[in-house]
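The chain that follows stands alone, in the form predicted on its own, written as structure tokens.
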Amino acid sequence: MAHSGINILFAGQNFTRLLGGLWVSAKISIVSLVIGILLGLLLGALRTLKNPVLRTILRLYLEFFRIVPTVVLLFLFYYILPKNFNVNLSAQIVAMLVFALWVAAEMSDIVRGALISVPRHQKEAGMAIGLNGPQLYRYVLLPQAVGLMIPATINLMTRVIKTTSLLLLISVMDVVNIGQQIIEANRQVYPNGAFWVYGLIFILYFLLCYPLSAWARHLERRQNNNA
């Protein structure tokens, strides 16, 4: 056993690129998510308005982001348009842009939901005090509709995290790009490297999303025990 197949993550810079890749795939979520986290909170309040273009587009736009698969939108956004449109965009702008989009789309029917499952009587106690349009959404609706937007939100932070996956693609250098090149150029001396290559991109993976996932549920869970 001359090479290890353990001993290619610590090879040379191997660890400290991994690393960094995950860093970039963190970063890009994180900023996906907060842009499409305050879209997403405009949109879902507009889709409750009785305005019935206004909310045929904003349904629309969500079918849109839901039905088109995410490599496509990424294919689209890196690959068609800037050269259709002449514009020059590095992978990691466009793959913030694609998915601060769909945040913002999926965001939207979460908000929505959670507006209109406050309770009627509060809606009407504001309007009897006086409040306008946005002073009803910013002191009543919206205060008590993040307690129920929480457990969707945070099961999309990882669904954004674990989509990141898919930017090697359009060449982000994120944490499976950078794993692939490490794999290839020590195919000859770490054989099995793939094995423990993947193997830590899967637990630092599962380490990003599993505090998420568990925190979500617990969430519903005293969600569900106090209704």
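Take the two forms, superpose them, and find the largest set of C-alpha atoms that agree within 1.5 Å; that set is the rigid core. Here the structure is a predicted model, which means the values were calculated and not measured. Positions refer to the first chain, counted from 1. Compared with the form predicted together with its partner chain:
- Superposition on the rigid core between the two forms places the CA atom of residue 219 2 Å or more away from its counterpart.
- Put the two forms on the same core and the Cα of residue 23 is off by less than 2 Å between the two forms.
- Superposed on the core, the two forms differ at residue 210: its CA moves 2 Å or more between the two forms.
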Given for the second form:
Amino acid sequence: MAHSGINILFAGQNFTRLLGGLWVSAKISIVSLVIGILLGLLLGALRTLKNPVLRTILRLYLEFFRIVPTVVLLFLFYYILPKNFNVNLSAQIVAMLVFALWVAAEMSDIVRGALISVPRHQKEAGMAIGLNGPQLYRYVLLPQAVGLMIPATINLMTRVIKTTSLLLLISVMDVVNIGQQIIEANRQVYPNGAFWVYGLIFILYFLLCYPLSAWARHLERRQNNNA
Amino acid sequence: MKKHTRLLAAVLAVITLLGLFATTFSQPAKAAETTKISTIKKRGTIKIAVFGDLPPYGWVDKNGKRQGYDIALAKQVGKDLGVKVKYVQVNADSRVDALNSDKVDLVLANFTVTPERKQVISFAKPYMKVSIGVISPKSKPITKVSQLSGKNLIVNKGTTAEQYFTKNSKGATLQKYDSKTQQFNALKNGRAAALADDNSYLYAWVKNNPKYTVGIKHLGPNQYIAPGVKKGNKSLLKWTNKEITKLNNNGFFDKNYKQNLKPYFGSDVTAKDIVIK
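Same protein, different form: I have the form predicted on its own, so give me the form predicted together with its partner chain.
Below is the entire complex, every chain and molecule, led by the chain shown above.
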């Protein structure tokens, strides 16, 4: 065991550095998820309206962010757009922006799907007691749609957290980037260090994502009991 | 059928949109004001692109401090300019883009001068040279290319060493391997008489494998490592050129070699093999 390389995880500040990197990943995920989900709720509700122009624009927005790979989006926003538009944002801000726009796009489809799955008579009953449009969404449609959104939303959350591993491409010091620094710094003496570093990163990502899926299961169970 | 037409329309629309984006981007970038020396001094920081995973050139030690030959140069540049250094860690393939999008002012990341790169960015005076080297067992050393005739030679696919020996094999039979680990194992198992790769890489390996020696230190054309600046940034280019000349004359690179590279390369190599005079 002495020469297996597990000790590089705890040498010097290495462990704290990895946790610091994990915090960067978590921070970017949280900020972009909060902004993206709120924006997605709004866009999703707008997509159930009958206005054809609005629907087409939102549909194009969704398809653009769903089709273009995240790596390309990050590259576009970090390296290419600044050249043409003279805006120079820091890497973390770019990451949050791209992820929030991506989450909003995917979320809008989840929300739209959930809203149109609420039985039609619920909406009609709401209209019958005199609720106006926004009230209908606030008191009738959204509360019933939330349960339908949860599984897909949690899935999206874990996808966002895992996708932060791409951020090293735009110089964000996330957990994977720091892991690679540690692996390469010790490559000469501990060629198998990669195994331990990636092993730890696996556990750290698991700790971040597992509570989310446990939470989702809990919410779904509660939903079923209520029904 | 109607659904299909709508889908098709949507796809076409997205493609058009992407096309619009693409044409916008392919227009030559505006003559954005380049970051002059005076701008950097006023800002109080110089942004330098470095590697974080390539010891002994640019890496991070266990306390999270940046170390290496390129880092020492970056520190000196900051000191001589009288500004703080802000390190931006990059990957090999984002060095050019980082310069062109003004994410960094200067690249000090083992940046090899190539004609292709010269078209999109500017290189200052080189501060390091590398070329192809050949290692062989100390018991049966190969010190001249002619000794390779009729023998097996190991190379790593995709390296300059492979390109060089594929063009002029000098009578040697090439064995091509996919990874560094494979090629060194093959040499240890006695599959071939020698192995060719970047010499700086071989110096480091020989240090940990003392039964082998870098019998041929330089082969083929030298490749130069130089600081990169954005194309058109004459002010910074001029300053960097002067700085490299000054540091060359006052022995900075010899000191830097001793401090950062020698512990990795061992005694087979001297500063003269790497540093440019």
